[in-house]
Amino acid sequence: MKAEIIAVGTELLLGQVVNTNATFLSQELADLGIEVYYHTVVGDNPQRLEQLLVEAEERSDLIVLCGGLGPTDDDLTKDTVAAHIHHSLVQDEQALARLHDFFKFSKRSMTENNLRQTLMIEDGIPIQNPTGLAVGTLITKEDTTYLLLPGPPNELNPMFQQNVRPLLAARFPQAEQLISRVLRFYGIGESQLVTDLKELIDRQTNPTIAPYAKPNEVTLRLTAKVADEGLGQQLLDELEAKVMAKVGTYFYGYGDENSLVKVTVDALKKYGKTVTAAESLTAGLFQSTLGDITGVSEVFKGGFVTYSAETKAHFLGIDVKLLEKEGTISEACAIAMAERARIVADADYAVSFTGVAGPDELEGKPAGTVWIGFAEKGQSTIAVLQHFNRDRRSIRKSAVMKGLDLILRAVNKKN
């Protein structure tokens, strides 16, 4: 079954809203064995939407439209699709009851245009909205099925998972399904990873390999198209082994929802290790990144933000003479920061960050020059020199990622 997704909304074309619905829907449909061939964005214009529907019918079996189901005059998706397939709009009684309950509970006055949200396409299947008021519709006309969903992701996502997914699975069972596995890599760029995997990529049939570059990392999506899930997992296992043989040294975790910081915190928890940090360049960004992970207090005792030479000396007890001689952007300073942070916090590991975020030079060093110190209980403290590019924000984020990588590698090597 071939599908395409049409996102409706002028705000998407203007860049005021990011089209995250397309990503979510593509993943959900692929999981059902329904392949998405096209993504399109169209403004709140019935003529252009009508033209797009004509084109979509020629190439797709399932057309998913998201957005334009609200109460305002520019919410015309239902009207346009209904007119296109020569059906009327009718009121869904369940959605109407929910609408009245909502305004009664909130003690607000309901305006007449809110009733538009309870309309669905005649002869279609109503799709109830568990977190909003706009009802959706699933309707098949001749060889094409139309699925109309609201635009806000906090409505569309639960609506699809609770009500649409089981409906599509029952009405359109697929002989084959797509089974995917996401591998995440840090420390290698997309171009180098693709070069190292060129032979596998050139020879791919089923399963396939798709690389995706993300800020400071690369992911690989391995996808098998099979009738039997067990066979699919076996094919993915075999392909993953070949990938790991070539680039496994850069691998750190699985899944779309994973991240280097989460994997690092999980590893620290698993082995009962603690970490601290001393930050100059990153000004607390590393510690804030750790703080985003639930349960990090088990492994993170706290840390230090030492943005000046004075605070490096005062908070961490670093010798002022060392700072005067070597400078704050130096190997010696990064080592001293990491050593002292680990000792003062009594942690198993410590990282430190000092450097030039830019845009101007500092201490004669160009923007992007970064020293990252790493201290481990019972081991000699080291510092690594990095040369990051792009803007100030990117340089600081890149430094944080490298610090996480140093910790994760140490934890995994030790255990």
Contents of the next structure:
There are 2 protein chains.
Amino acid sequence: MKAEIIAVGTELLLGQVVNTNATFLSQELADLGIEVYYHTVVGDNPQRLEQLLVEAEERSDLIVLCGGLGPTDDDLTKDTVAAHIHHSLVQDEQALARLHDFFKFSKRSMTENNLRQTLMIEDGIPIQNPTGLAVGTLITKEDTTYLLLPGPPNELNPMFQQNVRPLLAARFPQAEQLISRVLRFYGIGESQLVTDLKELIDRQTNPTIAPYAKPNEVTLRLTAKVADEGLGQQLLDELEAKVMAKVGTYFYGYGDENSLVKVTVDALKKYGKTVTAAESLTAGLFQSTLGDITGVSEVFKGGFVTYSAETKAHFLGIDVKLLEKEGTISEACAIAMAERARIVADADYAVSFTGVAGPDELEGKPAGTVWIGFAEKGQSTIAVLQHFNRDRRSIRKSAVMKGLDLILRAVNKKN
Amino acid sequence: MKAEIIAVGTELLLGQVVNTNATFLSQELADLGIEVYYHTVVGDNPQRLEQLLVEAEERSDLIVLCGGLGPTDDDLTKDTVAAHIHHSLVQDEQALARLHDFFKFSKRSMTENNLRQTLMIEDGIPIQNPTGLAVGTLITKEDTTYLLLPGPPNELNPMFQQNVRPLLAARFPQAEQLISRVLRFYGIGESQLVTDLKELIDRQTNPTIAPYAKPNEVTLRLTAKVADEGLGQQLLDELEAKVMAKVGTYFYGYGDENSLVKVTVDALKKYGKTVTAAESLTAGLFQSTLGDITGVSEVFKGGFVTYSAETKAHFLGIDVKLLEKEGTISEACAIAMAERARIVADADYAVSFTGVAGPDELEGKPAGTVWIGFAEKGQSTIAVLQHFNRDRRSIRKSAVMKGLDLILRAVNKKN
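So that was the form predicted alone. Now I'd like the form predicted together with another copy of the chain, please.
Let's see the whole complex now, leading with the same chain.
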């Protein structure tokens, strides 16, 4: 079962609107076991749309079109598809009744062009629109099925989920479904991860392994194509065990909606530990990243932004002579910051960040040079030297991730 | 000049990633006077990509491909295009040197597959990547120009703006050019701005006025289409004066790459003033927003994150009885936080943030309730009550913007 998605609208080609419909429809179709091979965007132009239909019919069983079902003259998707397959447009009575109700309720007067929205392709199945006025159509002609949906996501999404899914599931029952699992890794680059897993990736066909690089982390999506969910989970468990045997030391959590800060805050909560920070380089970014997580106040009470030598001395009580002797971008400074912050804030853990955000060098050290201090109650305080690439913002974000990693590893090790 | 954009990547067809590259590239190409007729997405499959190239060559002069320049085996855009036009891949020496520098600096070991990223298509023009490792190529064969760019937006965007725009502008000059100017507004919503300017927007054809709503601010892009740059600037000056007469009180700066924090830091620098903050609700976001700006250390020395009542008392010396009596989400607390932070950090200005980030209410106040304190040397400290909508992250960002606005207005008024 091969499908493709055609979005119609000049506003997409001008870059005024992002094609989130293609993303949504792809997720939904994957979920139904229908494979999507192409997305295309074309403007409000009947000739180019018709040419695209000719190409799409050659290669796909299901063509999903979105956009161009509205009331204005440039909404021509329905007319174009109907003419192309030699069908007429006919009134859908349910959509017409809804249109009249809508204008009656809102006490606005209905303009003639609104009637266009209630037309569907003759002999097709009308798709009612729970949140808008334009009716859709599902119609099969020869070997191709055409699905016409409106462009606004707030109409297309509920329409698909409520009214299209059941139709497609019944019409194209899949023997097999896709079951997937996302593993998240910190501290290893995509190229290294893929090298470490090369043999495994090359050998796997079902389940498959797909790596994806995000800023400062890499995810692996394991996907099994199976008839039975239980079997799918078992295959994923087996593959995950093989992946973990090779790169498990970098693994920190599961799922698309997860993050290193979320996992770290959860671990602190679980063991009833608190954290603080003294931030120079990152200027509060570490603490505000913690603040993104709901309920973080259980484990985070506050901390310091010490952007100058004076505030390092004044807020944290660090000896000015140490800063003068070692410099602020130094192991000694990072250690003093973490140690003093932990004591002043009376927390179980503290991290500190001092370094060069760039673009210029500082104290003779190039941009990207970062010392991260880590203090733990009852342990000696340490500092690690990092060299981050890229721009100012990336350097600071990379430092925050490393700080989270230090805490998470310590919490998991101790408990 | 007809162009089309082909994004390569199975993750797009699975709905795991939104195709924002097509949107960005469409805007940039429109700006260069190049019309985009199609967007297509295809998976990591050389046969399907090659078939698409055949179709694209029939209908377009410029084919922009993005994605598939990375280090792994499924990155095959370069190989496919090169084979299709019967060119080889060759090493780009500049990209190779950059790759070696990157791994040397970050002290990570380089894997063999990284070398793939430094290959370009023979006889093409290499496009250097300021924020990543994969080099791009611009190459013309017969009547078609191919532009190959990497998939990650944080690489593609700067690469296009810095290195592709000048090449395309020189190679495909347009008779009339678009001259545009962006005006930025804080403190007024898009619908209100458009209502205030309705007559002006409806009447204008050249230059045009395009409003665009961003989180917490609105921009207006004034665009003149002219043969002569001087005339264009004159038309924009005249239109800008009319816009300012109506909504000038909300204007804070010019340009796409500008921001309220940048303008605020510039104003502080200009008048030699310093700022600090005490952050509860925002947990360091205000200070880390300052930290985004290069050279902010001139005006920002440090500050406090006081996420609990204890740290408000302990770090800032606020009377615990006041917090108990008034609550921490109160005018009195915001005033005390700003006042004490300014004194402890010895700064000219201080802002404070205390409120409910949500999703749950706090101290009987609903999510979005925010008090922002503002202290200025020699003036009485004040606090303003705000009610922000949306989610946790948006509420905290909105609060930071309001804090910046308070400072900017004070600095501009006094000086």
